[in-house]
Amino acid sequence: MAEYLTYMGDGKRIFCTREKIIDDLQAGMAEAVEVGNVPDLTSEELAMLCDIVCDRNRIVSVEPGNEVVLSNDGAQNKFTGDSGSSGCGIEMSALAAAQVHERALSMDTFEFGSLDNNYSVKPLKAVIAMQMQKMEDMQNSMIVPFFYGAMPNMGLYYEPDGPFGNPPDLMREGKIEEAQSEMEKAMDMMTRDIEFMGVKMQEAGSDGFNFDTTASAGDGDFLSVLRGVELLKKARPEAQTMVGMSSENVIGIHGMLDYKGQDVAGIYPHDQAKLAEMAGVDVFGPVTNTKSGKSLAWNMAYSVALIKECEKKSNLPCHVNMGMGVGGIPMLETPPAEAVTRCSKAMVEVAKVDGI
């Protein structure tokens, strides 16, 4: 009986029969509808994905008039950034990195960003004016969209590296009011510091914001992004805006958030990019977090049943997350271009996304 290559979600090659793809394809659609309310992929859609995992070539493709939009995240750091955030080590500048993605490697839009002040909102305060200037010339090189982006990252705004206390250590103490009133108290001023970040990269000519790994820290960070992008568009209406989720689910560590009436803790994909629409952002992330034990195959119909109902019920541009460990490919710092190829044609011409 015939076997394909295929892997795991942990990168472990292996092969398997085209039953077996069918019964992994099956069964992590179950688990998508289960957890995440949404509907059952059709038989037609679930043959086309086991066509793209079953496809003898090495590397896959969409169609031609299939492809789509390409936006990144921290962008110029995968090539200068070391092995441990799947950068190459070249010495080279970001300005010169942003010009090899944009004139060899033909992205659609670029994003600039500080791994020195660890990629994210709070400590790049401190650095704003350096932040600005490299904005100020990078547009001035470059054709595409060009965007400033980091991590909300809440949990650096508490103890050790932030003025509040820690909620989970409060929780583990019994005190679940005092933990809540503490992330209350964080989510106001990462509010405040991603209007203040917006504005000023506004100012230095950034084409807009990107807030990568959103709700890392739950539904409180969540909840000040959008927060934090209603503001950042009454200051500064032109900016656009992009919303790259860390997961598919909402952590509820506050529990009892809303916006605008809606609950933010427990929400998939479909009902994240409508808390979005209503903040204002112009882009949406949908994320879904590969499971390691299970295959390529299980981990791609589960990604795609959640995302295709995201792309069908937002009226937003949704770019989904596709990379080490998101999107059904594997949990590697550089993922085999086998996984990679296969789950975005999967996104694409399955799930129907506007971008990756």
The other form holds:
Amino acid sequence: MAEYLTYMGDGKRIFCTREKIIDDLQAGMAEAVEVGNVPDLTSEELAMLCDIVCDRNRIVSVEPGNEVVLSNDGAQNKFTGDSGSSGCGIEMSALAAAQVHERALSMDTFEFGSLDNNYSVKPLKAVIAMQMQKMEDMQNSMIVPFFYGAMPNMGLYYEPDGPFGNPPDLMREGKIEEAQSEMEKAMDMMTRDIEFMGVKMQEAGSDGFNFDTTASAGDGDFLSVLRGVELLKKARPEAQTMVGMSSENVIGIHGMLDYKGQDVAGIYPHDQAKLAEMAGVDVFGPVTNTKSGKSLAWNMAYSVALIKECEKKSNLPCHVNMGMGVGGIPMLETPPAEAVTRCSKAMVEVAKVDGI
Amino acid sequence: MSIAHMMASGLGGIRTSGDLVARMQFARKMKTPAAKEYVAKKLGVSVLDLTDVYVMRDLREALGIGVTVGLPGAPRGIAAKMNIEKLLDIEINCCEIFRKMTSKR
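Having seen the form predicted on its own, I'd like the form predicted in complex with the partner chain now, please.
Next comes the full complex, and the chain you just saw is listed first.
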């Protein structure tokens, strides 16, 4: 029986029959339907995914006319950072890295962000003048839409890094209400910090703000970003915002939060996008998490089923996260291009995303 | 990663029209089909032409909206973006700031 070269979710090469690939596609889709409460993919869509996985060519692509926008997070750190950010460790300026992305790598947007300051809102406040100066210089040279990027990263607001009590520590001691109270204080400070950073970068000429890995610290993190976007948009209506998520569902660390009457904890991309829209976000970046012990086919069907529903329900353009370990792409620093291009095509032509 | 996605599904950035389609997504919250239609109409080309380097290379130079190669004398940076503002009928924040900075007297 013919076998096809494909991959596991950790990037390891495997060989599978078409029947096994179909089984994995159906199982991945079924998991998405169960956890995300989304509809099944149609038999035609599953057949398209099967053809994509079984394509005998190394690299696959969308049909001409189906191309989408490629936006970015992580900024110049993809070149200059270390392995912790899958950076290449290349010594170069932020501007040079941005220009290479614009003029050689054909990115449709790019951003500036500082890994020297954790690429996070709280520590970046302290160096805001330098960030503004660099943004001004870079806007003089860049042509593509050029944003400021940072992680909200509410974890940095808790002890030992920040002024507020550490919720997991408090919860371990049974102090649930105190933990929630500390989270709410951190949320208020982070919301104000987001507004401060966003307004300053608009003054420096930024096209807007990319919130990278939103909700990494759970429901409070997500809610703060939504509130921060609202304040930023009120202060600087021209600010264009992209909210990229950190995970496929919002972890309910607080558990009792709502945004304009909508529960925040536990929601999946199609519900997250609605809250983003209510806050005034311009582009939403949904995430699905790759399961490293499952095959590429399983992860692809799982991701496409969740993101297709998000794209369908969202009035905002959706740029799905398609880096290492998300969007069906193997969890590996150097994911196989064969797997990346297959997931890329599947997201564009089956989930119908607006961008990657 | 950028290279793989660009080859598989990217619009092509300033090689073609990706930056222009992206501008409309962010400025007007347009989904991709609407953004492509808008940009194609403004450029006077077909939607399929938006990713055709043969069409877009010379058109971008003629419109002064930035090209991917080093071209002395051709607008780039804010100069190119000021032409993009007029082409797409949008305001770009850094251009607005530039205008304010250069109209003090």
